[in-house]
Structures are given as C-alpha cells and as structure tokens.
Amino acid sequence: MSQRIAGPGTLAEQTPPPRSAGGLSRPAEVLLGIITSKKAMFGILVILMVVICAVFSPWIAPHDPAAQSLAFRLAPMFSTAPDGTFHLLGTDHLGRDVLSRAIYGARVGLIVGLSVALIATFIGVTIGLVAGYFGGWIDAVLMRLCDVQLALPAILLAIAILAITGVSLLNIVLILALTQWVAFARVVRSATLSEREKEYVLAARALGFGSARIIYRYILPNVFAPIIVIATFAVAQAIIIEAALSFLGLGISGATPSWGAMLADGRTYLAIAPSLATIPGLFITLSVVGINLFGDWLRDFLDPKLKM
C-alpha cells in the first residue's frame, strides 16, 4: 500500500479543488480577479493580442511582409500604391507594407519570450531545489555559480557568444535562457530553505522517501506561485533583449520580420519617415508593459498577506 504525506503539496491529491472564502473555485476566483482589475484586464487583453498576431499572422496581416515594391519606398501612413493597395501604416525603405513586418514580428517575440522563460525556468528551478534542499557545499558551489552569472552583462554576454557560434533563432533563445535563469534560482532556493525543514517533508524522510521524490512531489508545488510571477518578467525581459539584439546587428536574418530589425532599419530614416522606428517601438513598449502589468497583478494575486 503506498504511503501519502498529508502535507500541503498533496492537499490536491486527497480533498476537492480548493475553493476560496467566497465559495469560488479556484479558477473561478482567478477569473474574477482578472475581471475586476483593470491593470489584469490591460494586460491580458494585449497578451492575448500579441498571441493573436502570432499565430493568425497570415490571415491578418494585409499583405506580404517579404513583397518588395522599391516604386512604392517609404510611403507614409494611410497611403495607397498605385496599384490600390492600401497601407495602413505606410512602407519601409524596401516597399514592404509596415503594419505587416509589425504583424509577424509578434512571432518571433511571442517564441524567443516564451522559450527562454520555458528554458530558464527548468533551469533554475533545478538549480534553486537542489541548493535549497541539501545546502552545504553543493548550495555554496551553485550560489557561486549564480554569482559569476550575475556579475556578467547579459547583452554583452549574449554578443560575445553569438559572434562566436553565430547567429540563429535557437541560439538566440539558449544564450538569453543561460542569462535569466539566475532568478528563478534565487527566489526558489529561498523558498526551499524554508519549506525544507517543516513538518510535512520531514515526514517524508522519516518514511523513506528519496530526496528526488520529495523535492519535486511536496516541495515543488509549495514554491511554485513565485515561479509563474517570474517567468511573465522573463518573457518580457526576453523581447527586450532579443529586440535589442536584432537592433545591433545580430539578430535572425533581416529577412524574417522582428520589431528589433524594424527598428533597426527605421533609424537610418529617423528624419524624412519617422513611423519606421516608432511603430516597432510602440509595438515593443505595449507588448513589454502589458506583460509586466499582468506579472504585477498576478504577483499581488498571489501574495496571501495582501488578501489579510
């Protein structure tokens, strides 16, 4: 017969979903919270537009973000080609229709941000459960490893490593998740120091159990709201970088449309067509703070001393 430790990481394993004070469902107390904040709302509703971009991109996108019409170079905005195509947002220095490239830009800020919280999430989860639960020398040796990660740059890290094994999509998101796990590291080794030494673990080890059952079947989830907060920064964090990256020169090939090499490209015409630049921008910005406000929320959301 197997043996079940009635502490908090097993509470969904032996009693119905856990409902709140209101008689809500878990979900339907997450709902609730987001209907009734607007900073939640705001940031859902431009999460979910990003992700709408991303994936339906070909369908709402007006025209071809790689079709080049050099006749039809640096158009404004609200501009209509001499063969009656409209475009919206003007073209860029190649002709290509701008709200378009902005569209499928979506995509590779929507994959570069959720891969490198994704990667650098296991990473440093693994990391901060494995200093936390067994400390000395091996918590000492994986701190100092947090510190030396800390004390370099991440974006001259990543330039370094990508002038050294080129440049990709792949290696992009695997150079920017080895520069963010550090967080997830920190914040989870705390949480373990703590959730370590009480009763529920301890009964654990008093039965048997083995180390890697025990971190990742009771400790695991009792560490796991500080985790979904700093992976929403993260993803944002990634954009940034990645976006900042392309602007330099070594992002994806310019090919691919990014809101980086937009920007990139949109500077060297900063004077006579200024939209260039400040549409990928705009793009950026919302995207970056929408997310940031729905980490804040859900961060707040899930602090029960801000619920006393």
The other form holds:
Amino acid sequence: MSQRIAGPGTLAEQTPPPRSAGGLSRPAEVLLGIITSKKAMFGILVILMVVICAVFSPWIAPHDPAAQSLAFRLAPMFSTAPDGTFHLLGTDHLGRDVLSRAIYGARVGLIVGLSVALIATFIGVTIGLVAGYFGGWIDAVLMRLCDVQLALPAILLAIAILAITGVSLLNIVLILALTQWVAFARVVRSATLSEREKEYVLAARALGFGSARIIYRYILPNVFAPIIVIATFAVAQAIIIEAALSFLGLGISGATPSWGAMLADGRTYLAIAPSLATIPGLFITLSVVGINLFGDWLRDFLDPKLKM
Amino acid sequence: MGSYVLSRLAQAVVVLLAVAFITFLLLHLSGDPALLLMPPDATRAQVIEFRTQMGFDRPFFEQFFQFLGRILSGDLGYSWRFQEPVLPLVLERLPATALLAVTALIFSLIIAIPVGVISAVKRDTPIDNASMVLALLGQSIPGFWIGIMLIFLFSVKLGWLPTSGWETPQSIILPAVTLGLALVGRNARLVRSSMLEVLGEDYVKAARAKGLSEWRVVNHHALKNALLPVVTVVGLELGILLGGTVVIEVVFAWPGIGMLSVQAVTGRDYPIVQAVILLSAVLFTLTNLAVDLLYTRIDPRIGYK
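Mind sharing the form predicted in complex with the partner chain? What's above is the form predicted alone.
Zooming out: every chain and molecule, the one shown earlier first.
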C-alpha cells in the first residue's frame, strides 16, 4: 500500500490513485484479483447469497417463518402438507417451514456479524493506534488491557453479562464487540510502531501537526490493509459466537429466527428428524466458510508476505 | 534475564487484579448485587440482612477491596443452589475440563503437525492447497454443530459411542474430537508457516548440501525448530480451552466447569459463574506466564530482547 505523505488538499491528495505495474487502478486490480481467484469468487458468491437472503427474505422465503401447523409437524424434506403447501426442507417441531426460517436466520447472523466487526474495529483500531503512536506507559496500560481481555473466557463472560443485563440485539452486539477488539488492537499497534518511525510521520511532526491529525490522517491509511482482513474474520467469528449463544438459549428470541436457536431446537429431534439440526448448521458453516475464504484471499492479496 | 522474569510476573499480577475487578463489577451490572446473589424466593428482610452482612451498602471501592481480600483467602462465595462453598465445587469439576482440554489438544496436534509439515514440504501443490482448504473448513465449522453431527452418526446411527456424560472411557472420544477438530485448522496452518520459514534457513540448506535425505532434513533439522513457535500457541490454546469448552461441554453434558457455569447462569447461581470466570482467567494467565518463561529456557535470546 502506498504511503500518503501530505495532508488533505495538498499535492499528494490531488494525484490520481496509484496504478499497478500493469497500469491498472487499485479497484480494477482488486476486481481482477477476485475474478481470477476461485477462493475469492466462491467467498464473494457465498457472501452475496447471505446478504440477498438477509435483505430480501420476505420475498425469497416461500412461507411465513413464524406460521405454525401443528397438524404437519416434523415433516421430512420435499414434503407437501394436506393443504397443498410444499416444504422443500420440511417442517420443525411446531410445523414451521425450515427453509423459510433458515433464510430469515441470515438476518440475525449478518446484522450481528457486521455490527460486531464495525464496533470491534473502531475500539481495537483506536486502542492500537494510540498505543503504537504514543508508546511508553500509555502503550503498557493499553496492552495490559488486551491481556485482561484475552484472559477472560469470552463466551462465558458473554453468557453471564447477558443473563444479568437481559438478552437484546444491542446487548449481544456490544458484548461480542467487547470480546473481539483485541486482534485489531494488537495488529494495528505493531503496524503503528513501525509507521511512526517513517519519514512521512517525522515530516508531519516537523510541520507541527497534532498527534490526532497524524494518527488519523497519515498513519491510519497506511495500516488499513490488515484491518480489513481482521474485520472480515471478525464477522465470521461473531456469526459463530452469536449462533453459540442462541444455541445456549441466550440469543435473540421472538419472531426473528436464528440459526443457532434452530440448531438447539433440532438437537432434541436428532433421532427422528436429523435434518432439523443439519440444515441450520450447514447455513452457518457455508456463510462462515465463504467469509473466511474471502478474508484469506484478501490477506494474500493485500500483503503476500502474510501468506501462511 | 532476571528482569524479564520479574517484569512478566508483575504484568501477570496486574492482569489478575484487573480480572478480579471485572469479575467484581459483573455483580454490580444489575444495580443490586444482593438481589443477584440471593435465591429468587428470598424475602425482602433477608435481602436487606444479606446486603448489610456482605457489605454491599459500603462504598464501591471498599467493597472491591473486601472482595479482593476474600478471594485471596480462598473464599469465592457460597452457592445457594448446592448449599456449599463455591471453590471446592468448581475445583471438583476442573479435572473433567482439564482432561477434555488436554485430550483435544493432543488430538489436534497429532493431525496438525503431519498436515502442516506435508503442506510446507509440498508447498503450492494440490496436496498443500487441499490441506489448507481443509484447515480453513476446520476453523469455520461451529464446534457445537460438528458435535451434534458426530453424536448423530456415532451414537444415534451406529451406536458405537455414548451420546453424553463421562461414565465410560469412550465418553471422552466425541467431545475431544469435536473440540480438537476446531484447533486442527489453526495449528496446521501455524506448523506450515513456521516450517516454511525454517526450511529457508541456512542450516537447513547446509544439511541438504551435506547430502542428507529429505526425510532426515525435515525431521531432524527443520521440524524441531519449526515447533518452537507452536509451543507458545499451544500453551495459549490450553489456557483458552480451560475456560472455553462451555458449548462443547453443554452439547455432550460433560461435567466440567463450563457445564457447571451454564447451569449456574440458568439457575441464577452467580457466585459460581463469578468463580469460574475468575479461575479461568487465573489459569489462562498462569499458563501464558509458564509458556513465556519456558520459552526463555528454550530460546535464551527472548529474555534479553
């Protein structure tokens, strides 16, 4: 990634975006990278599918996810109810359509995943930038904060806080974000430590720019690549933890179905209707695999040195 | 070297103090810790008496130092559901969690080390690509779902293994495999990347130049050094697992501290939850510290950096 040397309105900001050796602009390079990589293509396709399911679920889902039919409970896949309605993935223990619930389930997963990643990015990046830029005792205190967060058992702490404060979408998002920021802080801190010694930062300091301006205008754009990669993995991680919380009975309840809660319900009927536990698990796995594959490709693309 | 050890010890103490503070804060989230710690059917008079008795009517920081004093003397509270002190109750369940964590870790390493080594040696071949995709899958599939699927296959369908509990020695197989599979991916990728780094070192090139067989170069020269960074991560993983097997313990009704704490949350028996969080954090910090200190023995350069 190229370094920005001057501030807004100066020569560096007016120049067009950098071009690769092949003469492509950065967005075109990214697009080409995605198209030529099977990993990235698969990841993007899966992510698109999840987004489409979440946004357009009322139009895509064949049935109302909350509509019960106690006369047609635990129906297997590809079954038709006496009233003529077709259930591609069968019905659950309350006679609700499994496919419709799985499609609607993408909403909770995606909302939680994206919100958690966004908040965790904000907290972690801010802490990482401040720790790396100022160093000294500020760095020591903030890094101990990371150690404290790592030492606390994330899921157990989330369960306890949710049980005490009550389960709501906002509480779940905030609590999960508080368990996910450390990766951002550590990586951004280490990148900032090396950036702050570079000439463009020294030049900005010599020009008398304030610390906040140097950090956010100059250092942040240069440590952005790993942030995007970690944020991608954080979305996947949050989807899994949210599903785990729902599985434990501490997820969002009510009309909105969630994959974790479907899995927990399905477990009871494992012997007679194994698809009830299999299908939501497949939806979670596919989404997380897609996001992780894309994140994996993104890491290799943005910094081939990081390729594991 | 000595100053490094002292500084690591001081850091660990600071972290543990902060963890104790957060654990203490947990009870105050509800606004009234006395209400949280008393049984749901307690009378108003009993709650008031308990509040005074426990000092919850005292200033906040005075309460914290009292709490700190109590935990340092081994008093982690009283479980009203089990009608006994919390610490022995948690310690009684700890061996089950530790056994599960260690077995899962060993299982993951048995698979991850050969997979990581083969991937590194056969870099950028279909074998490497397939292994890394499988590793990514392992990291992506939720453990609790794998657990349910394994129960369905090996317990419900084939009837080979018990579905839950720990009555027979076979009971540990499914939970340990479930927990281990999630770690295989991460560990295999770590071994691969560490191995790739070592394979490019001069001493490995020298070993090859001496005409040693590839097997000998990989096994005797590269692997030993490539596993050094793995020690740190495995230590961290053990620390995390000791407090993080909650969901898997619930899936398999494994009688460890994770299962105990979920039951405690459901039954509003918060002193147990508080104790498990505190104990998990202590175990994680101590394991981390032990690994760091062990690492300075393995690689003395660390202590002088």
